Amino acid sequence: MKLLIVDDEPLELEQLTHLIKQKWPVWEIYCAEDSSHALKLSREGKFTLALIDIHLPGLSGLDLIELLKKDQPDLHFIITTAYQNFSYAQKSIKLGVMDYLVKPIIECELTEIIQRFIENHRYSVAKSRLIEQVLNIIDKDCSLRISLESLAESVHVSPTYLSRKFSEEMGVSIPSFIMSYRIEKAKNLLLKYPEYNMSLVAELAGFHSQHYFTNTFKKYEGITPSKYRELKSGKYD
């Protein structure tokens, strides 16, 4: 699924991306700090869901929604705001906004709203019970060695069939999904447990060595795990 997040605060964009990626690591997330950038992104590709701050420089979030709906009539919206204002709520309803989040955004509320969107609009991360089983195994056994063969054996299908089925439904291969999932898990561990050393984080996220973890993390994030913790420390408390 492709998400658009619009907020003029870089920290808010970073936090929302972080929270969503923890739950849905393979979703594509695009960020914009103002309406003009959001409209540019909208014209370059189709989105499923947009999270938009009401208070933006220049064009307001509600005005932006009106323009985005012209570009993408099927796009769904969640409003984010630091203020509870009845007039905003009225206009949001007229625009067909599905829900709103009051800042500071709480993780469980964000997850609940997105999950409700998934259920109400019949959008599913996994369309079949088979792939749901595989996702549950990956989540439960993330710290262990996981292979296509072991997953196929667990769900009683051939590796070839599982590989094809997973790619069809998830839009990514099993190895790529697992690696993205582990990187997101590691990022969460780095921030949530500052007392954990790199060796423990690597082990809990499913990397067979600290050296491999560090190299892979840098490849995905552009910085080492230690630098990531240093830069992000305190931002998600």
Given for the second form:
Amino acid sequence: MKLLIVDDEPLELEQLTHLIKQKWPVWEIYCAEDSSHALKLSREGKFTLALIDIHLPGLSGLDLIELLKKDQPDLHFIITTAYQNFSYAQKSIKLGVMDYLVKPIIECELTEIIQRFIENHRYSVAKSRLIEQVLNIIDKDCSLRISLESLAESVHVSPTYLSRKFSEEMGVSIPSFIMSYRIEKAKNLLLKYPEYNMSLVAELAGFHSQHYFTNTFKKYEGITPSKYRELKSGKYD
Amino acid sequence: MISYDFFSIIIMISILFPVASFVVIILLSFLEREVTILEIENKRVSLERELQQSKFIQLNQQIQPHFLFNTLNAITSLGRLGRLEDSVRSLESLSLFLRYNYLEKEPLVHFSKELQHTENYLRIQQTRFGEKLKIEIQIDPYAKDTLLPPYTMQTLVENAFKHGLEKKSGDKVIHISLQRQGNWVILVVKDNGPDYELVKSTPPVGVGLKNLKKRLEITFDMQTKLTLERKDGLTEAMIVWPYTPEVEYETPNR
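For comparison with the form predicted on its own, would you give the structure of this protein in the form predicted together with its partner chain?
Following is the full complex, with the preceding chain placed first.
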């Protein structure tokens, strides 16, 4: 999980980093004090979640979200603000901002919002740095073939150790984790990009053939991918 | 020969007329007095209204929720990060800031009190923005003993943050100076925030500045001035008012 925090107060960046590290120690957190720094960071690497202050100097928080979204369409946003001002509400809904956090930051409110994000997006949370790394690789290489051996090699441990450690921490084996990850990915693609055809979705989610994709999808979800798209279309958050 | 009837009518008129005139004269003077009373009453009411207004403006000097919540957030941060001493110092500054706000105010306060209040505010902002915020204060010793309406300087400084510095990325610079020119005192607050709409319209449209202008007019008999300009890439707010040293009205016998 890579997190971007943007706020013009250094102290606030420190506080949010501290609070999140306390609860999710293996997450990578990047901080920016203004929009231009944030955009630079976004060009250097992909983020999962961004916490953005609405009152930023220069480009406003909402304008920044608009630009970041162009760079990284899959990025999720939480806005922070010093007090509730609903004149922003309309625009933030339009931009698909997921949640908002009111300052002063209350620890349980922050945890709850992030927890909700994790649940809504079925985001997998690792406990150790090793497994976190593995999850990042799976996310990055989702459309490619991933083997236990290649995973173990990239994190410099033996395949048996990795396999055991992964099952212990995540409660599932690596192959079945990867499979459900691909299915989740396919579900997102189906709804988010209605213009993509089935073979493209299959390819991007890492299935070698459309036939294999349709069969596996049906096994997991009980319906075919096209039926799924038909039923759920227009309901993507 | 005139008839008896006609004669009696003439007699009646010559008696009634003076009586009627007399009554009218008495009534008139009554009316006049009534009018003067009404006029005085009117003046009193309008004076009272002005006083009320000036009190209202002062009461209206409420703390901006944006500032309050940001401050609480900064202090909470300091606590969470284990910077106990800094958090206590910030709480002290906030307490003093609030104390000044909730105290019953005279129409005029000593400049040093207003300066202390502004310094508490600036100390809190320094906690929030850290080294990015640069504060410069210059006080002319010949001007420092003047009185001024409370919140005068504070309004200008708050405006500098709200409309300028909080919208400026990178270094934020605020420069405050108080000078004396003969019988006048000049307070200038400059910030390096971006150019903003308010500057373009003269007279300034901000509610805070409008209130301040009104208060200066109510407080001083002599001319006062409030201007807001953009000069050399800085936003510059200036107030001019008559130098008013503190006068001890009653010296109690000791």
